[in-house]
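First comes one chain, alone, set out as structure tokens in the form predicted alone.
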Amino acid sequence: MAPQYDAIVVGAGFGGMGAGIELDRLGLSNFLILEREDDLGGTWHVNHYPGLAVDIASVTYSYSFEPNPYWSRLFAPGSELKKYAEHVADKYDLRRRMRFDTTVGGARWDEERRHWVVSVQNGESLTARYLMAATGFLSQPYTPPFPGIDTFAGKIIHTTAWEDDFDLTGTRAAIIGTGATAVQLIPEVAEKARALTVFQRTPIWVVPKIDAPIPPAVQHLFARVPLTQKAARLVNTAALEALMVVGVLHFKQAKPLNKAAGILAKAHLRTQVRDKETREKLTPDYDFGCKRPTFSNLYFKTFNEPHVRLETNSIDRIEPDGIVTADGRKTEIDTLILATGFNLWDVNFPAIEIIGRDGRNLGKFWRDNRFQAYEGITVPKFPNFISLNSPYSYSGLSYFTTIEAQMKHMARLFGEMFRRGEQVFEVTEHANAEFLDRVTDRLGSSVFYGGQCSSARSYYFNQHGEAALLRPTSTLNAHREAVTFPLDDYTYGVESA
């Protein structure tokens, strides 16, 4: 029996839109696009606390064949990036393959039909030739345990179920976490809460962020001469690189650059924060780069106010009024919101239970072996699967950098296998393997295992202590490698079934 659908897409993002729009280009326009949520956009969608806004320059964090010269702010604000994605979708058709409010429960890999079977929780089973996974690195929200957390009566509100009729005026609130999300939102909360405790497990590294409205006449003349906004997002990505690439992949060759990151970030926190001890607090004690850094011009400043208060001890359980820390004291509060990040490694990787050939079970191959991916998109016996968001994918700063190499290696893999004729690819285990022993030997110069992470406590870092996250390449190295891969370093046809 011939399978529904050319392909299913599972999580309806920007990597997911991306996939719909490579699958039209090769010819395979009857795909499925799965969503959990109840529309499209991921984490433009799910997001919208107060000062939700881009941490990479809108010019760079968009598709390069898709510009909107139309961003009000060189860091555009969440609602433009859920309205960009609306309008991708539009203009891609790609609305109307998508079905929302559907929660994938797994994927089980039928040899003998050489098909996925893609189950849904209300029972129905789709199938399709083939299967991507393009669920989000930060899809899982994490909400650590807490002990009297369930005895809080006050309210709770995590960041990724924010409630926009929610108000935070007069209230005394708690925000757990200081990571990228915390550094947006903090400032917010302050604004309207009477008492504001931040409590922190890690600081993080905060540079300047060099943000202002992009005037109209620049936005038409954007829209007028493309080059121009194509000459925009060249200068940023360089920028990236250098920061990214060079900073923090090549520490040991350049740890000069990686200090003066961090010099800039302490310099940024001494010129905004009056008290000492505070700012004492607010420094990491490991290096640049262990976690991803981010930008903001009002975060620091929060910590100057009278009725904020930074506590850095350990919290030791929730009461129905408060939270005690460590050392007994109690803070009494009557909001807490959760900053507490997602769940990468135990639950991300895969985001669902993904069967391949000869029964191999992907997150716990993953977990028993090593996290591994060739070329951080496809995987050994595992055919007709291609996986958006896998270990060592990640190029650059910028996800639509990743969402386009992949892209890019969809249009060649697929392209040789139409020409050979066939159906079915599976990528070899020696060429996987080869791929591994290449990022891991490059890792070695990154500032993962060459500098001081160890207090880091970075999700960049899975439970075996490895940095398999982010490519350790140029993008540049990354895009063209998408398009010169060996052809060979792939099976087709009935012997990869």
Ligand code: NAP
Second form
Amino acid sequence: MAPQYDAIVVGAGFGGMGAGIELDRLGLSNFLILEREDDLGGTWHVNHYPGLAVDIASVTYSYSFEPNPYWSRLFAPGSELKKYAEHVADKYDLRRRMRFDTTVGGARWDEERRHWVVSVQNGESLTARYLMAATGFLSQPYTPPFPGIDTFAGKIIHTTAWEDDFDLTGTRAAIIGTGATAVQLIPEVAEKARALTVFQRTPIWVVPKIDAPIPPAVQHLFARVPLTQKAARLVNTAALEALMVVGVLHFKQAKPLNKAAGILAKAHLRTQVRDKETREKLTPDYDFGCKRPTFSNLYFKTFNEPHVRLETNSIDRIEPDGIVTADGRKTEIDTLILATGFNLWDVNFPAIEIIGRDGRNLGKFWRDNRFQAYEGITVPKFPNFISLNSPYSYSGLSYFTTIEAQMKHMARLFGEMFRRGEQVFEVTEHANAEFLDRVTDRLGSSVFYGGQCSSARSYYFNQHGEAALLRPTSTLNAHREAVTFPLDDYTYGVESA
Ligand code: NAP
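Swap state to the form predicted together with this ligand from the form predicted alone:
And the full complex, kicking off with our chain again.
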């Protein structure tokens, strides 16, 4: 019996939309994109806290084949990303194949029928020849289990569930967390709140943000002569690449560059924060790049404000009217903002239960045998399964470089399978093991293993202490491999390896 769909894509963010566009190009147009949220855009739909903006320049943070000449700033605000996602969905006719408010519980490979059976939480079962997981990396919000949090009598708000009509004016607010989200949000909250206490566990490296509006004349130039925007993209991407490849991945060989980034961030802090003790508290004691650094011209300055306080004592418990720290002091608040990020390694890899050939459970396999995926996209014993948010898949600093490398990988893989007149593919154990050895070896030179990262508490590391998120190659190399990987790294047809 033929399956209902050519493919089911889980997730309607930029990754899932990229997969959809590639499926159309491959002639597999009968696909469905299932989305847990009530609209498309992934991260850019879920997040709409004040201050949200991209932290990779917009010329680079977009599909190369669908440039947007009309970004209002070098670093566009979140609402423009959401609009861009809507534009892409409409232009590539993806919307009619999306189903919202649809939570996928799991998926199971049916060996006999050679298709995937996808279970939706409303009890429905759907079948598809191919399954694509595009559930993102930062899609499972994390709330730490602070004792007493349930007793808090005021307003609690996680940054992923921002209520746009919630007025912070005159509140006594606390923000827990000092990651990239908090860095954007803190100056905005400080503007409205009567008192703001920021609870920091680990300081973050922050460098200046070279941001400015893009004048209409430049926008029109980008629209009229797309080559100009392409050139801007190339320059910006090359700079990011140098930072990533030289400063982070080749840390051992190029320590001075990494150190220079740290010096820049410290100088930024010195010029922005007056109080020495606060500056010391805001200075990381781990190497630059161990966790994702961020850009801001406003964050540090906020701590000069008389009504803003940085608290570095650890949180002991939450009471109905405040937060008690380990030194026994209580900070009285009425609004508790959780900028506590996401859980990647316990619940996100994979975000749904996926059972492959011979009953192999992907989550269990990864946890018991190291996190791994061939070229960051396929896994042995999971035929016809494309995992877009895999260990070792994230290459470069802009997520779009990863998405587009994966689209190219899909094109080469499916092209070969069709050429052979087959419908089933599976990566070989050998190719997968060889890729894992290769990335493990390369990571040896990176800041993650060569630097001082033990105090960073970075989500780049998994629960086994492995830096298994980023693909340790240049994006050029990732793209080259996507179009040149050995075709016999896969088996095609019924007799899967
Ligand atoms: P995050 O980087 O994981 O930060 C979470 C924060 O919560 C950290 O400061 C963490 O402290 C703190 N925290 C967690 N549990 C805690 C506990 N039990 N007690 C005290 N503090 C606790 O999350 P995020 O800020 O949401 O950013 C995640 C990623 O999203 C970023 O790295 C970036 O890639 C992306 N992002 C991008 C943009 C953009 O492009 N515009 C904006 C925002 C976010 P520890 O560090 O000590 O664990």
